[in-house]
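Only one chain is included here, represented as structure tokens and corresponding to the form predicted in complex with the DNA.
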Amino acid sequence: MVLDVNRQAPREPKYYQVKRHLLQLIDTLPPGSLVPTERVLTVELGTSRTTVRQALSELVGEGRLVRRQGSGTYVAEPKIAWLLHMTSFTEQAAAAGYSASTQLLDAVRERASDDIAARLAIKPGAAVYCIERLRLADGTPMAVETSYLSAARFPGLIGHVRKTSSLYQVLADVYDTKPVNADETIETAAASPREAELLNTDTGSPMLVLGRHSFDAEGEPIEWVHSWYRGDRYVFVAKLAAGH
């Protein structure tokens, strides 16, 4: 019978060493420079080439390289902060020194789903409009959103939202709409093609997906928006005081 001693241990992954070596490597190189092409990693750490592209692919998706199709690997430029905070993305682009703009995607009236529905606080099946919006930081695509309004509660809202570029002013002006309080969710995804194409990135590349459910002064549920950001490039920043 063979006692077996440090089981436990789970030896480290050979790829994880290619990738401790290349985050060595990233350490004494500044952004932008060119680092060793697959093929070459391949006989220089004397591995297979999936090997070395799932090191690769983590430090992208960890924001410390980035790939060019036809031309190589680079060192990445450090990620931006995003300020979190209960106004419009407008305001807090240009709290950070951006100059944001807005494309609408599509807007259309459908079905809620059970979730939509719930957090809505509306029947399953109701009218809902689904607007979603690319959302831009001095010209490249920062962010996918979508945003879920009772059709009820905001009859006409996709003709205003097409004239006006912000949804808050909408709110605001024709449905005298403010949101006062709101739950925010932040958690991680993979990117599908669709977001991968609209924000430049790949397809299953880790996102950071930013919830809001807002609520009016009564505590009547607004909206219910997603936002998908690059985890690759953001990194969210809260501010907290201890008196809540």
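For clarity, every value in this text was computed on a predicted model and none was experimentally measured. Residue numbers count along the first chain shown, from 1. First, how it differs from the form predicted on its own.
- Comparing the chain between the two forms, the hinge between its two rigid parts falls at 78, out of the candidates 28, 140, 78, 163.
Rather than the form predicted in complex with the DNA that you just supplied, could I have the structure of the form predicted on its own?
We keep it simple here and write out only the one chain, dropping partners and molecules.
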């Protein structure tokens, strides 16, 4: 099949027609199937290798295809739907049918920046705990989380966190504190070399960045956390209800 890239819709980039053709091909193949190489697609579609490469790169970034170094490009597994709940990662994973685990990457006491201090309702420069963890679902790296909490409100927190994987469980059992609501934001960003290495992806790959600012029943801030997820592997789902 040769695509006539000169007879496409106005303003449609040439690579986009190739991309649509590849999407049709992907829909007919099971996950894990090898797709034709750039050279083969260039000949079959009658277009340039640069055009084919751009179409493939977009599909990789969108999570429809996955590249394996030295092996080729394959149809990706379906994205994982991740429900957004006011619960711990462990509980969320269990609700989605996954077994959760956590690797503690770092846990330090530091001085709060102006931004962190404002979020935690403390003075700039006051002591906070910065806890960085790698979250895994069924043993597969899913997210890198960095949490900030007030050291004055939760004395000795790092020692407790080193003994268990669930921060929310520590807050409930040791400090009698439970998040009851939160403000959550979702942004996009490019993976830094460190996030890429931890999450088994490429530097610059699209990431979904969740920011959660949680509060207790009295409206006092508990935690500010940033979570980095691979944008090509996850879809966030939130259930909404009409306001009253």
